[in-house]
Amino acid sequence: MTRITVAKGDGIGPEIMDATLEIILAAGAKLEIDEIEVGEKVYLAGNTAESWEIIRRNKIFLKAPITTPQGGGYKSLNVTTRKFLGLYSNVRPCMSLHPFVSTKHPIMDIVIVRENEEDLYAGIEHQQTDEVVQCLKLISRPGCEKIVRYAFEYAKQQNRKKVTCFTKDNIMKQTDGLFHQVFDEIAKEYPEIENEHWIIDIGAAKMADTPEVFDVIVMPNLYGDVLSDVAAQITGSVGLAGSANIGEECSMFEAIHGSAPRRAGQNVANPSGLLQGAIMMLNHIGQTEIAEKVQNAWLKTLEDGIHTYDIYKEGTSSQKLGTKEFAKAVIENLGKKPSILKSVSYANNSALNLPKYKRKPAVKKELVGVDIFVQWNGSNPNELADKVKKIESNGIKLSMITNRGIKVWPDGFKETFCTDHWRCRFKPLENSEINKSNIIELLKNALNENIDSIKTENLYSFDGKAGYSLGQGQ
């Protein structure tokens, strides 16, 4: 018997959770359930401490969709939960169910493994000038190593043949470059599994056009979020996909779709996505026979043409059922297997081998310059350079100015459009050095010259390798 935490969430959440629990308990799942309330109403009331304690105690969390406001308001509760609990790996299987669910990709069977804690989803944003806001993209070596290793171990456990990495390291050479570098390092430890790397834009296009060439795909957080929804949708419906969020201590299982408040209370929602999450949970806690029974019954139900409204199609479907009725149909098929769709067997799945991250020895870190960002409402970079040169001191000289990453001084183009947000890079002359006292002196000089400095970024080398990007055009 395993004690789990269950949250019914917002919108259609309560309906699809009731259906999911009815199915897995009817199949014989050995569960003790602690139900908690999470979601918009509870969060805004501030009543979350007890819920967190129950989630942390039980370690296993089955969660229905919850509402997140767009464009403002409180932080995403989904992202907060993943980060608080260290759920670094998001696993989303996407398999077509042709010919019973309409799809243009009848032999698609991929798994997207998405890094779940960092990248742009750190959510660190600032308005810097009247015209410019920024979002910090944070990629760490521990984050890369944990997610890439998980992808290879998952492929090994599931007898999959290939792991593909998607990044944009031709542009983001430091952040995505690190992700690609770690992928190449860890891939060498798994010679029996094919590995490859694609630039995200062409990789996404290839996945949407020819998904059958991929098997397991691992990628940073934002790319994984977008492409896992794309992958789920092109299998036939995003409403059919579940996901697992795996951490070293806790794990959370859910549907990948949202709370769909417009469909709430109508007994029409498809519980399949959350059911798929629950099946992944049963596998995770070692109840593989129950997971296998439920998955095969679900496949048999779809094969029989018994569908909810979102995938119902005249000529293919035989019945259009509501949420409760669909659950009962799956229960009636428990113990049966599909005859056309491929049945599943989880009996031989070995445990994942996921060693804890070990920090590497520190490398030589040397301060080699500083970027001082300023707000300036002019348009001629040469005028700004003349102004900024007045703050130079102790052999620390202005070497470059960029605007939105594009070099505009020296030798900029007059056609380049500039905002009010300028990066001024200072570096020591050949026989000089820079320290943090020099940076403070530069900022004091900027204050005296009425230059509006809005932030700084120190420039470092690590074992002699630059730890910062060049300006575009350098």
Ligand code: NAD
Contents of the next structure:
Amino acid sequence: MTRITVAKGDGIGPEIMDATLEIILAAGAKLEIDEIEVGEKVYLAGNTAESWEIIRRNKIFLKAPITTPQGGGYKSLNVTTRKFLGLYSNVRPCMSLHPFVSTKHPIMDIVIVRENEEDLYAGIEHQQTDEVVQCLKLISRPGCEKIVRYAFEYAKQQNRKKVTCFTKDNIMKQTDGLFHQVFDEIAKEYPEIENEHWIIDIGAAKMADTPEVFDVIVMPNLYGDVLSDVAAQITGSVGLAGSANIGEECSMFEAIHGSAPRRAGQNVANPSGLLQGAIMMLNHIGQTEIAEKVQNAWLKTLEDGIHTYDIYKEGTSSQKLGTKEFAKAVIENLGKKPSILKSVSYANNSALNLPKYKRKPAVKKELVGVDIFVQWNGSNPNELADKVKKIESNGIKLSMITNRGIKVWPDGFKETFCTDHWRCRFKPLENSEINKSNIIELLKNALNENIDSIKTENLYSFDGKAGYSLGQGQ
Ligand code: NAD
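Compare with the form predicted on its own: the form predicted in complex with the ligand:
To see the whole picture, the full complex is given below, headed by that same chain.
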């Protein structure tokens, strides 16, 4: 018996959760259930302490979709849950069910392993000038190592042949560059599994066109969020895919789709996505036989043409059923196996046991310059350079100005469009050094010169290697 936490969520959530629980309990899942409310209402009331206590105590959380209140100030509860509980790995299998579910991609069986805690989802955003807002993209070595290792261990357990990495490291050389670098490092530990890297844009195009060339794909958070919806949708419906959010202590299982408020309360939603999440949960807690039984019954039901509206197609489907009736049909098929679709065997599908992250010894970190960002409403960068040069001191000189990343001084192009957000890079003259007091002095000088500094970013080298990007065009 495993004690789990269940939340029925918002929109179609309660209907698909009821259907899912009915199916897995009928299959013999040994569960003690603590139900909590985590939906929009509770969130808006700010009343969540007791729920957190239950989630953390039970460690296993089966969650229906919840509505994220729209508008300023509200953080997504899904993202918060994943991060509070350290659920670093988001596993999203997307498989075609051809010829029973209509799809342009009859041969497709991919698993997207999405980093779940960092990247642009750190949610650290600021308006810095009248015209410019910023979102910080944070990528960490532990984040990369944990997710990449998870992808390879998952591939090994599931007998998958290849792990592909998608990043945009041709542009984001530091952040996506680190993800790619860690991928290459960890791939070496798994010589029996093929590995490859694709730039995300062409990789995504290839995945949408010929998904059969991919197997497991690991990627940073934002790309994984977008592409797992694409992958699920091209198998036939976003309503078919489930996801496991795995952490070192806790884990959460859900559908990949949202609360579909327009479909709520009509008994039409497809419970399959949440059911897939529940099957991953049963595997995770070691109830693999039950998981296998439910999955085979589900495959048999789809193979029989028993479909909800989202995948119903004249000619392919035999019956269009509502949520409850679909669940009953799956229950009737418990113990049966599909005859054309491949039945599953989950004998070795328990939770992965990964080594804990070990911090590497610190390298030599040296301050080598500073970027001072300023708001300035002029348009000629040479004028700004003259103004900013006045704050130079102690041999620390203005070396470059960029506007939205592109170099505009020295030797900028008059065609470059400029906003009110400028980055002024200061570096010490050759053979001299820069320290933090020098930076404070630069800022004091800026204040005296009426220069509106909006933030600074220190430039470091790590073991002699620059830890910052050049200006574009530099
Ligand atoms: P959505 O996934 O809820 O729905 C988009 C459309 O997909 C629906 O209108 C429907 O046509 C179809 N669809 C989705 N699930 C289906 C199912 N089970 N059966 C049949 N059709 C289905 O996306 P959205 O409308 O962008 O988001 C609605 C709300 O859900 C938002 O508040 C969003 O923040 C939230 N959301 C929550 C989660 C989560 O809880 N994990 C994930 C994504 C979105």
